[in-house]
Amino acid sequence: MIGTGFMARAHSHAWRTAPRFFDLPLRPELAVIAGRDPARTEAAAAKLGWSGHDRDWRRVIERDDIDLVDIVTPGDTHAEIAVAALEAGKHVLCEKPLANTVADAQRMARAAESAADRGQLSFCGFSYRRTPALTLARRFVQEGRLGAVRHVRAQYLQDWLSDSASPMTWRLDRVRAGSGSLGDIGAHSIDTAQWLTGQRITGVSGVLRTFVSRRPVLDQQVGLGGTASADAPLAEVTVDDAAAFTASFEDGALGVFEATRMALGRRNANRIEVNGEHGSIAFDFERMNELEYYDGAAADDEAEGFRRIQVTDPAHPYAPNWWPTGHGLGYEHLFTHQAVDVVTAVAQGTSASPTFAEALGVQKVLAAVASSAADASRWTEIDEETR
């Protein structure tokens, strides 16, 4: 594993947990974790269950005993690490978004394609795909229960940056993060929408806003939602606080997207609704074990409306390996499911979605939204390679 922060904790928990609840064809061994800070990296290894630790990720990827490299660093480092790991003969799992620029994402996708010819696999960590309710929703779409898709509405609403006294973090620095709410959380909405519907976004018109342009700097990075003293020095925020855009899908569906980290009271409201000619589905991650489904063919004038499906039965995706019916799952389970799918794909030698190529498609939509917003919300087509 390369990286020792928030995502390192989530992924480490998943690698440890997956073989204890799922019958895996291979057993993950947590060999080494790498980070820049020696003390922090040593502490992370001990706390998160890694056998060893190292300051140099380059040394790590050259080790003969490493089969897979898990990249959980900020976006500006993804391309260099992933390409080097693939060239060193490793499978790669890389957190989203794939990179900070389309050019870097293209380089990663090319490296992944060449590595696939040598039997190496690469995956991008759009973990919300592994939510059982969303996986069930995708099954409904694929089965034709919704008919032709007409509308997609996606929101990702958080509030941890609402306080202007919240300190500066790497997520607010364009050099390290690439973009703000658009790339950090809006990328999830884009990926989910395209994956759920099976359709690519072909054009967008977007708006970006930064509401707090300067934030206090702390000597050490603090957790999400922390506050700084009034006399702390200020640094410029170089990314968006909120993003909104309309989109067209390749089969003609209309999309409306919104992402913000300043929606007070919304802690992690990752929402999506898809309306088709025969039915609709709706999901909100703040109620992650539930899927709302409307069957237009079974409409009842006296009991009209969505019905709530509690996605915890053995018939539901991933659910048989966990708890009795009605005992819900949490955020950490998404990463366990991701680990299960990655290990299974590696063992079988088959590609597992999302691939780097799919993640490149998301990156191109992000770039098109940013381009549109910089040009008075001009309608911006996604290029042919994305389609």
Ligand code: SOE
The other form holds:
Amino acid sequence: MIGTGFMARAHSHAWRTAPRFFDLPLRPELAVIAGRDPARTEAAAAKLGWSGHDRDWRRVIERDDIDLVDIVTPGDTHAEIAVAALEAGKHVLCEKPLANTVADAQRMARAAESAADRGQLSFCGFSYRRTPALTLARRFVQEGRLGAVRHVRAQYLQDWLSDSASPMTWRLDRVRAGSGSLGDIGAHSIDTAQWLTGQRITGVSGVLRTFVSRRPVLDQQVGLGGTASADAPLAEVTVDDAAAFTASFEDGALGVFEATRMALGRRNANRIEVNGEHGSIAFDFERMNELEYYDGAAADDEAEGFRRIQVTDPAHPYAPNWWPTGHGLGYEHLFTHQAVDVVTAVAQGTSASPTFAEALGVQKVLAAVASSAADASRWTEIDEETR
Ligand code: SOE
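Having displayed the form predicted on its own, please output the structure of the form predicted in complex with alpha-L-sorbopyranose.
So here's everything in the complex, that chain up top.
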């Protein structure tokens, strides 16, 4: 593992837990975790269950006893580490978004293609796909239960940056993160929408907004949150606080997307709704064990309406490996399911989705939204008199 932050905790939990709840063809060994700060990395190794720790990721990826490298660092380092790991003969799992630029994502996708010829696999960590309710929703769409898809409506609403006094973090620095809410959480919506519908986004028109342009700097870097002293120096926020865009899909569906980390009161409302000719699905991660389904083919009577499916029955994706029906899963289970699918793919030598090529597709949509938002000519002002 390369990285010691929030995703290091989620992924470490997943590698430890997967073999305890699923019969895996291979057993993940948590061999070594690498991070720039020796003390923090040593503490992470002990806390997260890694046998070894190192401050030099280059040394780690050269080790003969390492088969797979799990990259959980900020986006500005993904390309360098992933390409080096693939050239060192390793399988690679890389957190989302794949990179901070299309150019870096293309470099990674090309390295993954060459590595695939050597039997090496590469995956990108769009973990929400492994939510049982979304896996079920995709089955419904792919089985044709919804018919031709007309609308995709996705909002990813968080509020951990609503307070303008919240300190600066790497996620607000374009150099480190590539973009703000657009790439951090909007990327999830884009990937989920393309994966659910099986349709690529072919065009977008978007707007980005930064509400808080300067934030106090803490004397040590923190992850999500923390507070700075009143006289702390201020740093420039160089990414979007909110993104909104419309999208066209290759088979004609219309998409409306929103991503923000300032929707006060919404903690992690990762929502998507798909409306087809014969039915609809609706999902909200804040009620992640439920899928709403409207069956347009159902009898046309007074009982018609959205069904709220508890996606915890034995017939449901991943459910048999966990608890009796109705007991529910959490955020961490998505990463365990991701680990299960990665280990199974590595054992079988078959690539598991999302590949670097699919993640490159998401990167191109992110870049198109940013490019559209930068072109103010597309914005039509309303004149004073008619406001
Ligand atoms: C922060 O917005 C964040 O941690 C994202 O980076 C993750 O991808 C998402 O799963 C939870 O929120």
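Numbering follows the first chain given and starts at 1. What we label the rigid core is the largest C-alpha set whose atoms superpose within 1.5 Å from one form to the other. Everything numeric here is computed off the predicted structure, so don't read it as measured data.
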| item | value |
| --- | --- |
| Core superposition between the two forms, C-alpha change of Arg20 at least 2 Å | no |
| Core-aligned C-alpha movement of Ser371 between the two forms reaching 2 Å | no |
